[in-house]
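Form predicted alone, single chain, as structure tokens, below.
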Amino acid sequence: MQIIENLKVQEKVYVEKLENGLTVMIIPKKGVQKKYAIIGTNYGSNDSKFIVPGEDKETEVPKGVAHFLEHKMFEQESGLNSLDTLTALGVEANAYTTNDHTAYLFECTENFYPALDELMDYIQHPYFTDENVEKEKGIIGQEIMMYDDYPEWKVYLNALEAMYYEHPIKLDITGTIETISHINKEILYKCYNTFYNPSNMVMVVCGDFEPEKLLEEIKKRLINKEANGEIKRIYPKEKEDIVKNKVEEKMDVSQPLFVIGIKDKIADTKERVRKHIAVEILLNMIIGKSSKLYKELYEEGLLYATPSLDYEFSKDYAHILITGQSPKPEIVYEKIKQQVNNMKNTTIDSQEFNRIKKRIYGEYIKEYNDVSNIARMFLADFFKEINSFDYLEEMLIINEQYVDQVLKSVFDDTKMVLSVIKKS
């Protein structure tokens, strides 16, 4: 097992990589109760097109089967739901679907390995039939058309499709009422047989254990399957220009949604984790809770609290959301693009520069706190080819020169988008 250890916040994650391809990572917590696993595949929403390992034929399936896909898996062939299994062992469970990637996981204090049986076991036999099928996209159906109705949704998935013009990112992860009606089981069949591949998975698994010990327990719930070849994903080709600059709509709400997006290039694999760090950092500097200009749109009444300041990105991908409430968030917008070219026709301020990076850095040890935070940040960061412990060692040493790069390149106002949701 490779050890990597990371003195700072004194963690240590023990790696194996399976035979039939399985990468399995655990990270002790000497004299923690809780116990937590996670097991996900390199599959997501974005997945629609691809070339199944040893067939030269592209496979195209409709959007939405990586989602439909999730609520499936824990349907049994004896008709029991593993999920009302596991809660009946009193372990906390659930499952969930991003752009990239699938996920299914449980979190207890007792009957760990009870749970990780039943996790095992479902990932690894699905049951799916016509009629359980139909049934599901009724259900899904319903989730998409709630979601249809959900401004805040609404106000996110506007501002992609203002800076997306071919990427799948921009599509809802579920898919539409449309779309799912095309999924059957042999084409939830073909992808998992495809996707739920060991070799396009890993485990992580986080509490008081003896790792040897542990990967005995998960290598003896394996079944035989061997690792396939590459899967050949297939994106189309994403201009770097945005589609439009605003966009508006009318719902139900409250005071006006807003989300200011900006379309960013997809950075090399050494340069994600110091870009991401730069990114957050010029963020709170630009409109975080200690940044004059969030003072001054608060006072004025244009901002009823502080932004929430994302930066999404995988292989593929890469953008910049600061999404808020305000009675005129073409004010706040504007306020903003002034905001950064200010910053960009001046030096960074040092002692701002340092304070924020040392907040950021306290944020990121704090969590190593808690075991559902450490698997699922190196679940996803696996999945984007990244180390997370990567992030302590690249906020000691990124720089403002670093930083004010980051901010003449990234911050370009050509780039930017407002998605707006005003009361209808």
Contents of the next structure:
Amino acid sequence: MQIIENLKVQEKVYVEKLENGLTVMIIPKKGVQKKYAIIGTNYGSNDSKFIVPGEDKETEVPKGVAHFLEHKMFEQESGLNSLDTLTALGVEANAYTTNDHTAYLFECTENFYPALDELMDYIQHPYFTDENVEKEKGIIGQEIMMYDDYPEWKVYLNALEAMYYEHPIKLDITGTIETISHINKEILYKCYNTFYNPSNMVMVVCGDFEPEKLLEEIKKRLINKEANGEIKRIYPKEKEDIVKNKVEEKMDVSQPLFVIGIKDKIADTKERVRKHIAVEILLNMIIGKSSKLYKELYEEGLLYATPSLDYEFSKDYAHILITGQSPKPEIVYEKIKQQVNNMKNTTIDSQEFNRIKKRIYGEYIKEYNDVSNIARMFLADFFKEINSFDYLEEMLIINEQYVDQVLKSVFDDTKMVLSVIKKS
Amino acid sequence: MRYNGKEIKKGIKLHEIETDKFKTNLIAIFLSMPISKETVTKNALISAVLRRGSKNMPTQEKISQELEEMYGASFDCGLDKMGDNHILKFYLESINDNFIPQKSENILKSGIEKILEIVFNPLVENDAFKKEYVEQEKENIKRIIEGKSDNKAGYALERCIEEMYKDKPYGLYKYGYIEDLKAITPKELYDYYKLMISQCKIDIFISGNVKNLKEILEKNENIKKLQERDAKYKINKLEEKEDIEEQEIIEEMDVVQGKITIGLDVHLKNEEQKYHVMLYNAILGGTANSKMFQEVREKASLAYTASSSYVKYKSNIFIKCGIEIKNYKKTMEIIRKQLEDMKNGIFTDEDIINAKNGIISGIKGIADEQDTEITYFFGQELTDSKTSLDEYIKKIQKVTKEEIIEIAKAVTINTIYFLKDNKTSKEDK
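Having looked at the form predicted alone, could you now put up the form predicted together with the partner chain?
So here's everything in the complex, that chain up top.
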């Protein structure tokens, strides 16, 4: 196995790409009771139009299939449900779907190998019937309705809708009650066979293990399956500009919620990590906890807590999100724009820059406390073609010039949107 | 892991958790006192005002900058209800010196100094808290209280508890009441703070690369100032439950999904039975194998969330699920059936083994998370008991089916709370 070591955080990751195309990453953690295993496929809610390897015509499936499939993977031919089997072993099992990947996982202190048996078994043996597919529509319908009551979710989706014309990132991961009504077992099998091929998947395990031994155990549990060819994913051509700069909706909330979005272009693989760090530093300088603007807005009662600052990106989209609550989101929005422009006209304050760098460095180190956090981070970064350790290395070499350049190119007024949920 | 608890002064205790598992050191200070209508709002306000600035770090900006210099140490505070106690919680997490790129000062030591400074050396002007801070934080607390209903599932639980504990300490909202906020002056709040700090129970937890911190604490000026005390707090002992008639409360709000919360009373005879309740709860609604999850979600396809949780200090179980509003009656029938089935022993030995596995796995994982471990030791402190993780596991292992059935028979419904939309007509309610 290839060993990548990071001396800053004093951890190692063992990586192996198997013959069938599956990538395995193992991060050993001595002395820890918890063990965490996660297996993911590079298939998320964005992938509803694609060409199956070996075919030449396009396939289009209803929105929400990736998530629906996630729910149905637990169903077994024996009539048992793998989630029950795993829970019975005393392990905590779960699954989730994002825009670009779907992952299945468990965390345990005992029974790791029996749980691994089950995880790898159900991932490799789907069992869909007309009946079990129909039943799931009721459950997912309730999940969709639950999200309908979350203003945080609405304000986020609205921001994406204001930024994107065509890209499926703007759609709800679950699909809608209407789109999922068209899902049937044939569609599920087609998507499973296309995307749940080992060559499109990665497995990450973190805990107190001997990596080589564990790798053998994983290999033993793989069924014979050949790597398939490249899956061509068809994303609509997305324009660089935004759809509209403001979107407002009314809901039953005590205080307005807002998301400020900035649409960006995805950086080259090489630059992704550095750009991510630069954006984080800038966001902290603009409106982070120690910033002048935050102090001002807090004291005026326009913000009650530091907004959450995120840079979301995958292989084919990128955007910044500033999320918070304010009695007057429009003022917060204008002030942030002003602050960005002020910063563009002055040089970056070195002292502040270095202080924020230290803070972000510390936050990256903290990510390595918990087995689940570590495994999920390596998995999510893998699908973005990033090695998580790179954040710690890039952090130390990033400089003010580069950050200034990112400020001027990314924080563009014309790419900004404001999404607000107001009191009904 | 090595745990060491020592009294620094009467009523003030240092708990050292020595471990090398983590990249971080975590310091927690808990101030405990009985919860009451008179003090709950003031406590909430104090916690908010303290984080605004201290004598030597007078602004939030200054605090944040100093923490950033310590490689992103993070400070956090919160409020909790544990039994009939109100707890003010303060945390400071910083990375362990081994992971700092350039060796510099002792980050743990300065972290200890910073958190003690924030909690015990507030910014005072004219023998009162700073006026602007108090006024601004009053607004913030008001907004938090008003925002209680933003999270509908959380709100349904909160309302259920309020109805179960009307005019009782546990029914109080941990952030207090808007009508009590207005009258609080900076001077009055500071006077109350001084009184509270001199009477409450103080627990200081430090987890991580720690050794012999007692000395550092004893030399600290802010600790020196604190007096010995007969700490006033409620030791959480077995809760006696009255026999009351089941009540149903239906309220309307602008929701898409209906939220059911059912508060159950568990009438216990002795402390040991608390372990039996853990098993009962796991089988009823604690896991994906549970009756709630299987019957309400998987078989009847009525819900996405369907679970129950056990509040040990108050001997309550809360059943929660989110459903389509028209399915209220149907869901309630299924839930009642599960409670009956538990009484009649309609669950298998396998269910018991599975539930035990889940609980034991949870116990074994406690030491893998710093805050969870601190909470575990603090729980013991408040119940004045000592159970090691190994003993805890043994107690779970030996619970029998009969003991679980006995719990099922000791469970009564106290309150059914249903939050529905304001559109549904009466017929299909």
